[in-house]
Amino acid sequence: MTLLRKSDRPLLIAHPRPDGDAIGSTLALRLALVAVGKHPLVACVDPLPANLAYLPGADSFLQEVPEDVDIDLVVAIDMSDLKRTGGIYRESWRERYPLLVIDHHETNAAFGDVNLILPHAAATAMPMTDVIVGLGVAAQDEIATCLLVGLLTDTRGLRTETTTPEVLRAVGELIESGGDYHGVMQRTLDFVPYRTMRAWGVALDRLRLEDSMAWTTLSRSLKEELQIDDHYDLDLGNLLSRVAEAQVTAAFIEMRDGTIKVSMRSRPGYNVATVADALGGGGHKAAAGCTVDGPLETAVNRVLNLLREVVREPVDPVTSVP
């Protein structure tokens, strides 16, 4: 908390492809900063999705940060280690500007000069809501929309394992402080995009199921051809969750680089957070990502053979579902 409350010209990043905890939690805190005087600016070196841009704050996101940025902080939020500012962060901050890490990932190794890492917490929403009391200010109204929006979207409202009695308590505590909980599940979790819809019914008439192991594949071809850009997030991560017969799920998505974008869940009992890692990404047990070289048959072998190990060595075998 020291650091921000030194700090006056924050940089706030959120990662590439944000999400709504991402999101959540960087407008969050920049409107608790903007209450005690401070001027952040944030940053996203991808457009925000429709789903996300009616936060308050959303059009005030950077995808450039000019050279010459008046800043004396910079924190990195809702990311594991520094490749996922997209390249916003510059080496030639270390020494000039401290870094603040604001995370909930297993995998961060905690690569900030401070770190606040709570890695079983259900989404970075919940440390930012103590960072954001911290400063005296409220979690209420407009930020407690943006709060809830990263604990909804980060626990599939409210569907995941990691949502404890703790996190419904904190659901609890937003709505009464005038969180739009009603307007986040409309406008957030229940606004699927038509070109998305398009993208689902493809990759799902791609869909194949190996014993315990689902997965889909969505070349570069197809995304051109369904008018998908790169930072657009499909979600096909969760949506692939639902597979009844599966205990680990795949989605891989080309890039028009050439890398293939990797999302995978699974169910209680197994982890996939171990395979993210080991590919240079990172996530939590039940849901996690990389992106790794192609040609996209390659990656697609290649990741398989690491999830088959995880489906034959469940980390708990009593809990996971039959």
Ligand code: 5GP
Given for the second form:
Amino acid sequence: MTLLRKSDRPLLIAHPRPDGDAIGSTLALRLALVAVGKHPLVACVDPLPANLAYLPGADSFLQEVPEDVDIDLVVAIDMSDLKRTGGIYRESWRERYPLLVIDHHETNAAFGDVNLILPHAAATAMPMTDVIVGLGVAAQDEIATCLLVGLLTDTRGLRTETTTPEVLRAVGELIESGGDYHGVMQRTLDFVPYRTMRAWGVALDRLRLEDSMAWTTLSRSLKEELQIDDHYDLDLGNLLSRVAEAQVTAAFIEMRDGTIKVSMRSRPGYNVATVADALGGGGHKAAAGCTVDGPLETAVNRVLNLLREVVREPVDPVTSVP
Ligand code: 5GP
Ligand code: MN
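Right, the form predicted alone is done; let's see the coordinates for the form predicted together with the ligand.
Everything in the complex follows now, all chains and molecules, and the chain you saw is the first one.
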């Protein structure tokens, strides 16, 4: 908090293929900093998806930041390592500016000079609320709406195991403080572009189920046909997580550079974060991801072999509560 209080021009960075928590938490902090007279910059290498573009400040995101930008602090938000800035963070900044990390990933190695990491929190929006209140700003109105976006997306509409009474209380308080709960439901959660919905159709048509694992793939050529860009997070991981017969699920999406983005989910008692971690990615027990080398078929075999182990050895359900 001292770092933020001392700073006048902090750079807030959200991760690539940004989700509701990365954008909502970043924009909530931006609004709070503006409210106390500071001049924050916000950055994300990828454009915002349509379901987040309506948020206050969404149009202020920079996709590129020059190395000699006039800043005095870097804040990495909702990411468990520096690779996740997508290249926005420059190594030369290391000696020049302090690095503050605000996150909720269990795989976060506390890579900042100061780290505000709540590893069991449902969303980065939880520690972010504390940060904002700590700055002396009320988490109300537009700020509350941005924080609600983080909480409602990362809990998939309050249905994940991370949805504790504390989270439900936080949501209630944000609504009482003027947060637009129904607006977020309509404009973020129930807002799937037609192209995405059609891509889901193609991906679901290719859905496989074997040994309590459900998975699907989307190749480069199919994505081209469907006009799906790399920076579109199709949210396929969350869609597949609902397959009744599956304990773990994986969506494999081929990128234009030939790498494969893997999005994994598991039911309570199973941990996919270890698999993501082993493959250079990260995440949570129930939701984790990574990017691995292609071709698609090799990536599928490699990841399914690891997931088979996960299914074979459930973790203690008591300690698995994220
Ligand atoms: P998703 O499958 O929705 O892309 O991501 C699920 C979770 O894993 C999120 O918490 C996300 O931040 C994390 N995650 C996804 N991909 C990566 C990755 O490549 N590296 C790291 N460190 N975390 C990832
Ligand atoms: Mn995120």
